[in-house]
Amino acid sequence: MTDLTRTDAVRRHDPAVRGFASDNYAGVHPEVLAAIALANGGHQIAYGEDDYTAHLQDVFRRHFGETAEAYPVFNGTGANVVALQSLLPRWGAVVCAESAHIHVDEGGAPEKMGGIKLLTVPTPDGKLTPELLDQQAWGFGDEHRAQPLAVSITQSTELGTLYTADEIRAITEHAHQLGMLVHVDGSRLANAAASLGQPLRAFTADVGVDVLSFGGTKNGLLFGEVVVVLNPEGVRNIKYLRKTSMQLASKMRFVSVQFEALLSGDLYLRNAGHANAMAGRLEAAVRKIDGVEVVRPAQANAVFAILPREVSERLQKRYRFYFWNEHTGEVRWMCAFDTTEADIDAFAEAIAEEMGRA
């Protein structure tokens, strides 16, 4: 007879060991994990119309307003694949900073498996500006020129940057003037919430923006991000195009619940202030050791920083992050929901180590 509590599983890491190279490395919070088991038990209707999914609209217009529309799927790619599809048409582009993850960091999933051509624009900081889309939203009624038609910022950017409510109000006025929809890719949107201290909807629909892509792994599920669409009038076919997209969950109440779990209460603000915190604490540690530039201010949960390249190489074998920049020796050290100040502490120590050692 089959032992039906056995399990063959051991654990083949660490729980101890710490890295700072993503947010994406953290495990799962318990309250996630607690609502996984929730949701689990019986039969529940397949592909979305289970009572959690159900429930999880919701959640969502609490967070988006009355016209909000969510849309779960399996991961942060696929949702940016799903929502830039929905702006556009075959012979539509989609303008977006240079070190946009959709360009740099998406293996060009959005141009190989959406046909998306992405016009890419140069920026300072990882934030586009009117002026900046400016340079690349033209040739409008040229079919010669993929056209652009829809624009992509990113929500805490790539750079660990911030857009104000009013920054961003911009961009979706000047875009909206030209014909043009506007998503956010927001798989660190709660970092940015919690940093900015406003509400989800004040720096999404109250500012304009059509869609976006709401994260859920980086700030402590086990899988899932969510399709959100603010413009159902300028949003369309969701459904069928998470379909083709291959992110259609057949047992989609676990992917549901998570994000309940961390909307419903103030889970996801907790999880993201949090992580902040501890990039806000690791930049004033590092900013005290000699030789340690730190590239720009740490407004969500990143860090980064150059330092000398033997001494990345060297503190690599002891922690795990990655470069940012292969050319100027920039490091990008990533906190998480579950990053503890005696992490922050020890590492700033190593760093401190093998700074001396240079």
The other form holds:
4 protein chains.
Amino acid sequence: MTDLTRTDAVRRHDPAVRGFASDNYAGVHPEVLAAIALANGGHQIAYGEDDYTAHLQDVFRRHFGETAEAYPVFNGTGANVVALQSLLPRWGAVVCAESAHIHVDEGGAPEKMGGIKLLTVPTPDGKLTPELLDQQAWGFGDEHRAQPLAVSITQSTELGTLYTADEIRAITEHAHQLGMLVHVDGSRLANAAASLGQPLRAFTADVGVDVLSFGGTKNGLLFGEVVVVLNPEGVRNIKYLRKTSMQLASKMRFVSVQFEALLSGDLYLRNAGHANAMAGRLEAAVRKIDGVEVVRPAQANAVFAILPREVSERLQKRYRFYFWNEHTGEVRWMCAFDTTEADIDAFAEAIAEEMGRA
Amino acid sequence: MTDLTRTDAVRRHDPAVRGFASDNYAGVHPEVLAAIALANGGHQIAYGEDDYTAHLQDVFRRHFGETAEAYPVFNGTGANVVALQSLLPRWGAVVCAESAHIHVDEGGAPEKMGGIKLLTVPTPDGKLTPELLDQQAWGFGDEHRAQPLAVSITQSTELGTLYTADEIRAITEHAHQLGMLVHVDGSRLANAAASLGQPLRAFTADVGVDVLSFGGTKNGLLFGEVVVVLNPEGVRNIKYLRKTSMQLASKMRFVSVQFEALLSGDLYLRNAGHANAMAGRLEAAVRKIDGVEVVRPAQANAVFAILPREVSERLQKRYRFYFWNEHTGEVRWMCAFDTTEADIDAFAEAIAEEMGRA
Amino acid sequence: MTDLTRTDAVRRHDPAVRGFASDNYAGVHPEVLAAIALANGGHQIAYGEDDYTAHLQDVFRRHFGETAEAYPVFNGTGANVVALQSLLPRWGAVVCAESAHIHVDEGGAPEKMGGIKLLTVPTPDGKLTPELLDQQAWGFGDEHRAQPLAVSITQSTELGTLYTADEIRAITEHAHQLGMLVHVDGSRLANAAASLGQPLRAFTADVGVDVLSFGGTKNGLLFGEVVVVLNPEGVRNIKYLRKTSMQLASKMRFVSVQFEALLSGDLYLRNAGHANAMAGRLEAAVRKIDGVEVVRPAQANAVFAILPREVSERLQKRYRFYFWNEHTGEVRWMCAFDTTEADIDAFAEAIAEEMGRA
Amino acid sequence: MTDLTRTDAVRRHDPAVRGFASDNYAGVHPEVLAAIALANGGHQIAYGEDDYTAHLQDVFRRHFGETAEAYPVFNGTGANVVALQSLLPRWGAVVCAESAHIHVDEGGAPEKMGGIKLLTVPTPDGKLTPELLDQQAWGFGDEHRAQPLAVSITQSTELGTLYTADEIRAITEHAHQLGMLVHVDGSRLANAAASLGQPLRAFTADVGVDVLSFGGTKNGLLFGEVVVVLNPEGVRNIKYLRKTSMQLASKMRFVSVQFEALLSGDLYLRNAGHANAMAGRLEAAVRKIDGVEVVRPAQANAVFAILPREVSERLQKRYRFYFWNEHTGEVRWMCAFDTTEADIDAFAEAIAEEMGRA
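May I ask for the structure of the form predicted in complex with a further copy of the same chain now, the form predicted alone having been displayed?
To see the whole picture, the full complex is given below, headed by that same chain.
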């Protein structure tokens, strides 16, 4: 019908330029684009009754166990708000770390769209513990207190740290004893798997997590996350919540096939493992530079460092990255699936140069 | 880094099979996929500060006038709920046709996510008029009545009909006199442009529409809609509403470049015009078949018909399509950008065959 | 401590003046004020753990059966929104008459505060039937449709009509078969009991109603309604919903003791029966006046009539009442517990006078 | 019509028993009951168009200045949620102290009913400062962060402390410079006036507060609070918010006349000043008891103290009061308008006795 290669769109950027601002700045892995092309053509039932979404159930069951159910959605905030609503009655609240994405980076969507109160806990490293959970997990049965019936943790965390499987198990066991359900914001769950060297289920389904936001966008997809129900007894009716939360994709085959590309083979590990390795390479390099303080060990694909503000500001003219904490001058350097060793080496050299001019 | 063509995903469907169930069943136009590939590679700022989204502003201003602002979102329900929130205070209500997508097909998202009351009006053909609007546009200043401060119309309508520019102008003028703002659900706005033979702005910006949900998914995109602000004096702060409504895409360049592919040249008209023509061809063919009643003229890409229920049920074993009204037996046949003349002819022949067996 | 009779407040109205605008215009029955004084003095636990609220459970169980639970709230809109939330998941919808108070007179509170979609049905007399219910009770299991999981009916209705117990049973049986729960907006339930000559439970608990908004304000209380759970298996957690919906009174003893005054003896029937009788007297009187059309039989405490608009407008200068329908000129005349026979006779005479001048 | 003194209700408590649990445990001041009786009888327009509510505007203007507008509501949570909604767009957030009533005692109503995110700040004494405000007042213009467009402070605070007028002015000036509006939760504002020896406006309207929740229930009313708009330029449309938030009383004359009784003369000061004096007497008495630590100075009507847990538990068998902090053993002793000197002396003696048995 038409010339398959023609398009009126124009390339408007230099595909050789990469920075350290965010794994969301990266594009799409070629295998993922190829998968989308595979799923194209002809008609497939809309809104999730297509063959790709059906198959995706098998893929997720393989990774997360026989009871897993996969509900593709558009984005991470959507996945989180859908998942949290599924855990809570109208009067429920969620305990989370003060640094949780749902608290600081979702524009109030949990409260505004889900009516969900967040009860936050300060943490040194973005990780909750049973003891920290107890700071907010009280007042059960008292209607004056929004009932803390769920806990949400992030793996890997917004601060670049990791929970071990045992640490997550300690939280789920404590939460379940209190009558709470457990959500994992796993927008970077693959990075955790790569870093821990464990299967995805080892630190989710196998240690009692009830529902999971499984990330794709930050790991090489065009777009797409999956709400994964691990405990179908406790977590029901995601399909209604997804629709009413405006997260039901009509041409869902194209979300599902991307996750098939990611998870059928080892692409999720190749991408995440590579990003982690680049962060490790960067951490090692900057630890050698006098005056740069690595704030937390880089357990996933982020390096957090403190260096003189004017150095950071000069560096930002050469490479994109963000200040994490305006007060302390802490910066965040993220690596992505497409970050290269050469990128790291050049960036580390630039840091050293600018430090030398400090 | 990797083999660009390898993917672990598998083709799971026959790309030669097409039906008449929905324009959402179709896939992605090749020019759109090519555009996505163009925008891939390297890093681009996330969340809409990329070069493609910047350029998209020009594209939309060219189509909708110098004041137009384009806010890409994920899907149609998201576009509508974001747009309607922008028109309403917390106590506002929207007048719409009883057949409006926002009322019957969005799982209650306007009410649940936006807190928006819908005041519906029965219509014969899915189209409001100033007179029909008056059925619900009253009680201004009375706090006991959710204040009807916006009206939402659909172009082309859910019933396959079209508003003329003058008809829309009559509604916007009446609404504005009443102090109401006007939203157009344009998930099939391109079909209207193709059918009316008018530029997009002729029946939107030029006749007083305040905000628009501009559809891409049903017209050959992978996914994506755009909230288009036409009256920036009356419609503000979409950026906050988009985020808090979970409709802010991180890798937005890939939404924007699809719309660039659609709207830079004439792809939007080619796709929509073709779908319309196929509906016209189908309408013409079935009008010749005794016992098939075409319910409404096919002004866009849908044909609505009544035929014996058992005939429809036999037909559904050969081609996918939906009953529109279970009580009357009315069915809907949608054409898409990829429907072929051969598809139409074969389907019309199948209808004739099954009618012959009635 | 202080002079018990002194107050700095001043009487600002003529207590001899009464109209026909609303049973909300009336004040407080003296026995109710006396009950409030009884409950005053000393300390009682706040927020519903007082002795009066404890006793109120017995009172309601006596009227509604052994499983009844009574949750006092502030007002009718609050009672309705709390009750409806208890029946619905986040994606639920309520089927109701187009004339229902929840749809037309609550400022959108069900949608805005409860996120509840209302699916309305036109009715001739404000009463649903199983057949009318079916107009909206469909699409179960389809996430594109807000799930119609509850039905709300009003007894006596906003149009002054009554359901018989059998009519309500027909609705509850049909609804329950469909998996729906049933709410009764009983802001004038006592008027129904007085008119039907049946105990309150005969047309609520005994015929399958799940939850009830039981009205007090319109029947002689200072303020107060009660959410009555009749089916504790299906309706849970009102206590949390009441608090989060801002309907938990701190000095609840004063709400509860008013209902004790109303329901311990026969005050609810005396008040409501009197108001009904006054409406009947008015209906009888105006039926004799040429040119006044009584629109619906006055089965409770309201008379709806059509008469020439200019007559109504002249009458409104002498007595307060409302137009019910601006288009048809229909007016509503409400009687209250304090309406006297002399009031009725004088008003009927005024109507006759003004009609004579038409 | 009926015997004015008869009621079927029964006195169920001992009016001589008072405790130290809450000022909500107290009943109604006799002058307030007398005022309600004054306003009774005859008909008055419902929903706030009555003569008492009209006059109340004068009363509030006298106390708060010529631009003040008074909107009576049912309860404190309702007043706060209505007021905060008036300050915020749909994407707005409120900065408040971690100990704020809106955060810890309203069952999540701000989030669930208003969709409002709360950004909390730990404080030593329940009081914000400009510096503490800055901990959360940032990220303006960034849609990823719920926009902190309002601040809410409590006067007197939940911890029994007071802001001076200058301290409030410092907050409002700083907030206004940041583009934020200021709400005061004044459920105990009269206690502040009595303690500061200043008119109500001196530390509200005169120092830049935009909207106020003015408390009545805790200061001797049957029920009722008032949302007071002090800055009508910045705070609009309370009437719609009040209705849609289920806080519009039908028989509003009875809310309004109570506030007239409170504020026309000096009853608000007599009640609050007395409660404050009783707290002062208690504080003085317990400071003399070895082993009882007064945690914060009793600036209003509450005393916070730490004493051995087993002593508190024995005391609770004699007098009602609450633990404030289960971890530290801190208890709260509230005085009310009806607390007597004899009550205080007996309670202090009981404390001393139980301490002696420690």
